[in-house]
Amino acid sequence: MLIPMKDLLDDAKKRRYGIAAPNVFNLESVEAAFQAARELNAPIILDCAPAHGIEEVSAIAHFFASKYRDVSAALNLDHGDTFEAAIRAIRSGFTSVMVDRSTLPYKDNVDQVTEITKIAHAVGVSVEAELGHVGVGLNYNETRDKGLTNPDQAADFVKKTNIDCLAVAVGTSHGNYKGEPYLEFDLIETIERNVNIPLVLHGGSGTGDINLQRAIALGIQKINLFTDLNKEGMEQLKSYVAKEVPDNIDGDNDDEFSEGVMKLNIREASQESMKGYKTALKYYMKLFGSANKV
């Protein structure tokens, strides 16, 4: 079932474990996430960016929530950078929205997050916001230190906005890292002491198992993932496509669809890629300590 993200993260904070938040973007990725959660008896947060189809992904997520009723899941708008996107997500059945105003001046960030939080809370939807700014891994050495979260602002930000979880910039980056990632663990610890809500880590992929486990131990509850899931999915897809194709398939013969003749098809290709996606996701669920937490 789909429930408010706040409920999942509050339990994770209480019991000191992390929840995987994979990016989902189509039917196959949503089902793979639900299957991984069921197989490990773990909570799951489905992150959907506006570009991946707010209404479409919501409909798919609600379908699989009714199919996998024993799974505790939240559907979160990831990096919602406009008022319109947040409202569309709320109307279409998301149980959480991320209001990303992290590149704006502090006062504007506070004001815009506060406005959407009031709307979301009125209908039982959780809110995530970002203080500081998590950059892109390809520019890691140039941008890592520029957007680190100010711990002295964190308590004020949470109090003024009334958000349910705070995304922090503590040394991670989105996408592939250029250079070796290193986290500000003292900063995580300080922020965790200054605020009383769950903390979110964007850019979990490629950050390193030890780094992630230590971050969770110090107060991170939600870890966003995509790049590593994508890599494993692509490796699985490459293995599938590398199958030898019979010489007698010319693309015009109906017999190519008969059993035992056609070795490759687009339906199976999609399923194969999702096997890798799910395998990587389950690995992280175990790493974060969320297995058997439902």
Ligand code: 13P
Contents of the next structure:
Amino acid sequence: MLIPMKDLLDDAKKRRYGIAAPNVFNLESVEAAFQAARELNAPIILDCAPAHGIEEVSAIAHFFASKYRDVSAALNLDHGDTFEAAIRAIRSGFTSVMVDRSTLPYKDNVDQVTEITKIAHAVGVSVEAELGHVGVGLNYNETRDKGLTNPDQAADFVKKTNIDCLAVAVGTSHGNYKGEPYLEFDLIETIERNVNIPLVLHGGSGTGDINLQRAIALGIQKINLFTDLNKEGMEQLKSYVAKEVPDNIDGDNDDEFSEGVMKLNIREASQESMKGYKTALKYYMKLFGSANKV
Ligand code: 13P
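Switching conditions: you have the form predicted alone, so give me the form predicted together with the named molecule.
Once more the chain from above appears, this time first in line as the rest of the complex follows.
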């Protein structure tokens, strides 16, 4: 069942656990996410970025939601960066939209988020917005401190915009880190006290298990994940290819190599990579305490 993201996050806040929000982008990733959620009896939030096909992924998610009826899932537009993307997501059946205006001046962030929130709430769709800015891990040292969320501004932001959950910049970054990530735990606590709505952590991958668990204990309810799921999927794919095309074949277009390549199968390759994606996702769901919370 696809339900508003607010319903999932409010329960997670009440019972103090975290919900994994993997990026999904095609049929296989959506099904892997539904399977992981069913196998662990855990709620899940499917995060789809505009570039990955709003209408397409929505149709796929609705299909699997009716196939996996016992799963409690939300479908969220990840980093929705235009008015048009948010409206298309709402229209095509997303149950939540992230309105990401985190790089704009504060007033523009407030105004644009408020406008979309009014529309989304009118049709029961939840809204996530970001204050401060979560950067890219490869520029960790340069961007981390500049982007941190201001906790007083956070209180004002939530009051003015009426959003359902707030993405905060507390020391994580998207993608692989250059350097060692470290979190501002006091800041999480202060923001949580100031806003009293569920908090979202972008850039969950590579953050470290203990850091993530502590962040959840202090008030984070949604953890966005992609890089680590991708990594595990690619590892699985590499071992599938290596099994069929052993190392001692040099690839000089000889018969052995052709025979090995002939055994590779694009459908199996995709299934294998999704096995890795799902394994990593389930690992995080257990770590976040969301197993058996449906
Ligand atoms: P990672 O790829 O670092 O896990 O971040 C994902 C994310 O935050 C998507 O919004």
